[in-house]
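Next up is one chain by itself, shown in structure tokens, the form predicted alone.
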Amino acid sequence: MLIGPFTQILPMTGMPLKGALQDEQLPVIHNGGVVVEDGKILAVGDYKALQQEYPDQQLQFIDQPMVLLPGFIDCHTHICFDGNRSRDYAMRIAGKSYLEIARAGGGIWDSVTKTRVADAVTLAENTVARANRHLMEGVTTIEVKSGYGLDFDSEVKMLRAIHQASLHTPATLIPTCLAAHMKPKDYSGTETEYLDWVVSALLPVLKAESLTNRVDIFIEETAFSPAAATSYLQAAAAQGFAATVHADQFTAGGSEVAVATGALSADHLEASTDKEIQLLAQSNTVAVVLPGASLGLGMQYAPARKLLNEGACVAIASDWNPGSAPMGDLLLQAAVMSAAEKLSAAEVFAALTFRAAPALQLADRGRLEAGMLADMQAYPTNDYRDILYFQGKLKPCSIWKNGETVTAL
């Protein structure tokens, strides 16, 4: 099928994986088209030239001004949960601290309590609904964490629910085990004993059931220490699990562990100092910034500008969760952060596409070129700059997943 003509296509090709980008480096194909076959891109280029080169292709004619981009990749979400934490948010905007909210029965443990009592069907339905909303906003690949179970049955239930959800949404769901979100309040042992239990009792079952090949851990004063996390990540790696890390959200130290253990990504980074920025820039660990958490918590953004200037690979993810980042609007968050951190359009679109892909070990998406999955989104405008200019209010009018048009879900 030949799809087009598009007023502009941003293929996101020919740009480096790391470091700062200027908009002059952003390739733009005018009056372009895309040839799709068996869910993958066969060719991208001038529409009239493609018509001549592929005369027998079925046509999907675009009859209005549109700008085409790769589908976004959200490499950090917590969209499998039940309940909400609006009470937490009301307390937060009234001036209560994170610890005060936790002591009042809020925080992560509140979501754990609600998610533990939810059945797998409910969790799967919740996840499908959120994934489909994300998909209709141009997000075609979504990482989804467990971590609101924190015991054997509930963690397995969450990951089974994520797998079940993946069968009922066109979006690609990438599951991650976040059993190391915090030490459960109802666990009497030490943090090391808890993590040892995860390694010995939980991870082998997840591997045997093929529920995930990824782990995550929250390194923070209110969660797990760098030393305990290092041992955990090494033990998980020995079982064949790739890793990502909740790092430097309130205090520094987590990203150093992420780099030292070869984690795919270090996520959050709001508290990263020049030391951590240098470590990330000199590594292959993706620096994932989460503006939704900054907006939800009313705190500073991660230093995305400094990270890029030093040469890091920076991805932007939503952190969609019931507590600190309930909004879940990836484009809005990225657009607002770009104004605060002075990120170019090229840097933002790269952070949402091909620079997010390696955080999930995905080499088949994030760019529009031959051989890539035909995961695409088109915006009703004739100028790509409008997409960030309207700060998330301009939404895609057409989405393709594996070359198939996604209709209202």
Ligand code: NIG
Second form
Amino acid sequence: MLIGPFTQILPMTGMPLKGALQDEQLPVIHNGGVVVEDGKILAVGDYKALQQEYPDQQLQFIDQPMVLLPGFIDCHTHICFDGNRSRDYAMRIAGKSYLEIARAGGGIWDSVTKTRVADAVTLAENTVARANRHLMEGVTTIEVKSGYGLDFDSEVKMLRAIHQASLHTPATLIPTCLAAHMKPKDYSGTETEYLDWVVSALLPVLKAESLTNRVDIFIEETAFSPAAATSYLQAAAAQGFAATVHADQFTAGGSEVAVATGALSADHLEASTDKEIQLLAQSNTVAVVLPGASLGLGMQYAPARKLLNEGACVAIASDWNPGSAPMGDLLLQAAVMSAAEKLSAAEVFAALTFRAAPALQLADRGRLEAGMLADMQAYPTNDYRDILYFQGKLKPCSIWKNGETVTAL
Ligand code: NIG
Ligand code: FE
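In place of the form predicted alone, output the structure of the form predicted in complex with the named molecule.
Time for the whole complex; same chain goes first.
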């Protein structure tokens, strides 16, 4: 099938994985087309040239100005949960502190309580609904964490629900075990004992059931220490798990562990200092910034500009969760952050596509070129600059997942 003509195609090809990008480096194909076969891209280029080269293709004719981009990859979400935390949010905007909110029964534990009593079907339905909303906003691949279960049955229930959800949404869902979100309040042992229990009792079962091959840990004064996290990540790696880390959100220290243990990504980074920025820039660990958490908590953004200037691979993800990032609009968050941090359009689109792919070890998406999955989104405009200019209010009007048009879900 030949799809086009598009006024502009941003294939996101030929740009480096790391470091600053200028819009002059952003390849733009004018009056372009895409040939799709078996869910994959066969060719991308000038529409008329493709028509001649592939005369027998079925045509999907685009009859209005549109700008085509790769589908976005959201490499950090917590969209499997039940309940909501609007009470936390009301307290936060009224000026209450983290501790005051926790003492009133808020925080991560509140979502754990609500998620533990939800059944697997409800959790899967909740996840599908959020994944489909994301997909209709151009996000074709979505990482989804557990971490609101925090006991054996509830963590397994969450990861089974995420698997079930993946069968009922066209979006790709990538599951991650976040049993190390916090030490559960009803666990009487130490943090090390809890993590040892996850390693010995939970991870082998997740592996045996093929529920996930990824782990995450929240390194923070209120969660797990860098030392305990290091042992945990090493033990998980020995079982074949890839890792990502909630790092430097309120205090620095997590990204150093992420880099030292070879984690795929270090996420948050609002509190990263020059030392952490250097470590990340010199590593292959993707620096994932989460503007949705900064907006939800009313705190500073991660130093994305500095990270790029020093040479890091920067991805932007939504962190969509019931507590700190309830909005879940990835494009809006990236656009708003780009104005504050001074990120070029090339840097923002890279952060949402081919620079997010390695955080999930995905080599088959994030760029529009031959051999890649035909995961694509088109915006109703003739100028790609409109997309960030409208700060998330210009939504894609057409989405393709594996080459299939996604209709309203
Ligand atoms: O990424 N930082 C820790 N975890 C989540 C928040 C989860 C919650 O508050 O429920 C985050 O922001
Ligand atoms: Fe998170």
